[in-house]
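Let's start with one chain on its own, the form predicted on its own, as structure tokens.
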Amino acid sequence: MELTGIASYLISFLTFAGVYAVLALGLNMQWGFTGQFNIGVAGFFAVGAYTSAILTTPSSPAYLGGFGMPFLVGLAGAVIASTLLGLIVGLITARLRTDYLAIASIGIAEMVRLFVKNEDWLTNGVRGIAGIERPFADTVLDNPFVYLVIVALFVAGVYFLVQRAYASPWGRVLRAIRENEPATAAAGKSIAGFRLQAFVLGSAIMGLGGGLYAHFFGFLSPEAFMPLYGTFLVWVMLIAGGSGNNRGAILGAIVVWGVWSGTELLTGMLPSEHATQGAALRVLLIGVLLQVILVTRPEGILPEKPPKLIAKKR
């Protein structure tokens, strides 16, 4: 029984880490590649999760749904919805820089969360959406380990595509914009266009992470998309792992989620009179971890290593 409990915990841990790895890869597309300071990750995370849930859950008189679509259709809907939101937000904020983009993006994310919280006809409000099934429901493959494998395959697929984009001429333009925007503009590149492309693609990946989260957890409520869980942790994962490095984004997700889960065990041992301070202590410990990494390894655990250019033989 003890071994079974440990195995179940590890499967749950790795699945959550995989979901956050997808979110970190999406943020890396925006911040690591192009330097876009998006503090609204939770908004795209929520849109992807709720879209997939609405498309795949059975009929309910409490909220919009009942489409009963397959798992992959739900994920496709999550990606499309997040892409459309990213396009709208990107068109509005594409010319904003650093702190202005951060203020605008976190405001939009809060608008999304409050919309989800108050529009009962669409999302069932604070009561949330329950009964979100995993793929292969009611079959022998309907178990957490199979879903872990599915999440791992999506992480590998997203990593492959993002890594190819990073090494492509398109990715080199993004890095050039990040390092020296005036010089890139002087070379004839459309700064706003490339920024918009990176922002939309990153948002789509975050929506995919939201869909994977919804089908693993099986229940959605607005509290799951608070800035602490949907934005702050993702940023810590990317910065700790190595901004601009896709492997670092995945490693950061595993390490930081491990620390976050470990702090839950530690705070659970606190006396009952101090239990209310447990959540604040967890955030403090994550902050201390980030400070240690920034002091000892300013570029993250796995620093960015741009691909080497191979000269063509003549």
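Residue numbers count along the first chain shown, from 1. By rigid core we mean the largest C-alpha set that fits within 1.5 Å across both forms. Everything quoted here is computed from the prediction, not taken from an experiment. Compared with the form predicted together with its partner chain:
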The other form holds:
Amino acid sequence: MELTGIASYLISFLTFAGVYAVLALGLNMQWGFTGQFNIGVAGFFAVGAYTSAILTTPSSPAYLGGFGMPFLVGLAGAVIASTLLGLIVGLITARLRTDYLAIASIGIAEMVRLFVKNEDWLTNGVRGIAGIERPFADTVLDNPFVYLVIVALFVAGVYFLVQRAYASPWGRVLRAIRENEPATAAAGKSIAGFRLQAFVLGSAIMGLGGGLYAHFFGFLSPEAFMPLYGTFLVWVMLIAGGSGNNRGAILGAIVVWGVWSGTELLTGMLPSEHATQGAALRVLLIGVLLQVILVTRPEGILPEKPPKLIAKKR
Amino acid sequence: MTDILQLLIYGLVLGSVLTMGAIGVSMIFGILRFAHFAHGDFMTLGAYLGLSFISAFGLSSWWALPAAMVGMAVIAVFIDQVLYRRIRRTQPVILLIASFGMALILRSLVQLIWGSDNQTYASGIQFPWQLDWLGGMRLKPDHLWIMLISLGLVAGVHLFLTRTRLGKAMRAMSDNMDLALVSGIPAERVIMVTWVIGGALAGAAGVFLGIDTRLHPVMGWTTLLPVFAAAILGGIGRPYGAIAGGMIIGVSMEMSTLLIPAAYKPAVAFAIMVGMLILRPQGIFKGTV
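Now that we've seen the form predicted on its own, could you pull up the form predicted together with its partner chain?
Every chain and every other molecule in the complex is listed next, the one we just looked at coming first.
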């Protein structure tokens, strides 16, 4: 009994860490590679999660749904929806300074949450959408461990793709934009074009993370997409792990999710009348952790290692 | 017609709150070159400092204002010295991340100390004046005071920026950082004064918001987006623009309730901001792009 309890905790822990790893990899494409400051991760996460939920759930009078599509179609829908949202935000901000992207992206995330909260016909508002099924519903394969394997496969797939992108000439231009924009522009590269591509790709990956989350948790409500869970934790993960480094993004997701769940075990021991204080204390600790990392080790646990340039033989 | 006048008053009150926040955001951006994401939570903390002060000494609600302004000026300088100063030399965007983290730290501190329930400065209903010569429009004394005091504070900031050496130094740094630094401007002192003014005005905004509505740990966070919208609209880095931006955003948000559900008020601020970013990113008063 004890052992299965630990095993199921571990499976749930790793699945959450995997979902966050996907989000952190998406953010790394935007911030780590290109230096684009998106603090609206929660918005893309939410759009992905709700799209997949609406596409796959059985019909309900309370909200839009009843398409009953398979899991993979839901995920594809999640990616397409977040890509479109990324395109809209990107087109507005690609030529502007980083701070404007930050402000616009946080606005988008708040608008998405406001919309999800108020448009009951679409999302069932604050009551949320329940009963989102895992893949292979009603078969032997419908269990948390199989889903962990699926999430792990997606993390591996996204990692492979972004790693290839990082080492490619395309990734080199992104890093050049991040390090020295005027010089890159002088070399004839379209700054706004490359920025937009990276932003949209990152947003698409975040949407995938949202879809994976929806089918794991089985229930969605606007609460889950508060800036704290949807955006802030992802940022702490990427910074702690090492922005610019894809392995760092994954490691950061596991470590910070560990710290975050670990503090829940601790505050869970507090008497129930202090539950809200406990929650605030956890946020405080994570916030202080971020500041300590920024001051003492801004490059993170695994600093970025740009691939070595191979000199051409004459 | 009376409805519109009534909404105009609400809009000007909200505009006063937004202006108090937007001047600080704009100044900090002009001097330190980063968007200060903890500004909304400065407002929240200021409002709660005021609450503790008036309940500790049993004073009337308006005493919250000086307490919040002084308290937040001190706290803003303290946060700058302890955290922001250490990372100022790195990229500005690292400061932005730090301020985002600081926002959450302050909000969770407010929750830890004061709890997460709604609170008010004073209980009881305030009787508004009925202005018959304006078609029976109602005006609450509190609203009139909020508008008058913020007008006074704006005038104070104006006098500081135009009449004092430090104020002129601040404008010079905001206009051309390199030129200002070579001409021997005391940068550290200017930065400190920027935090004093930004913090004090954020504290005032928080108290106004608390008097107008109620105190809640996310009150400032939900006001942050309209505050940024006001700063961008006026031209970021331009304190005078912040006033115009604050009033336009405040009035548009309240007027919008004639047409769309009130829940979407923040969306109005956001839409104006996005429109501005597309059409004229430097804002009305030509800020930094």
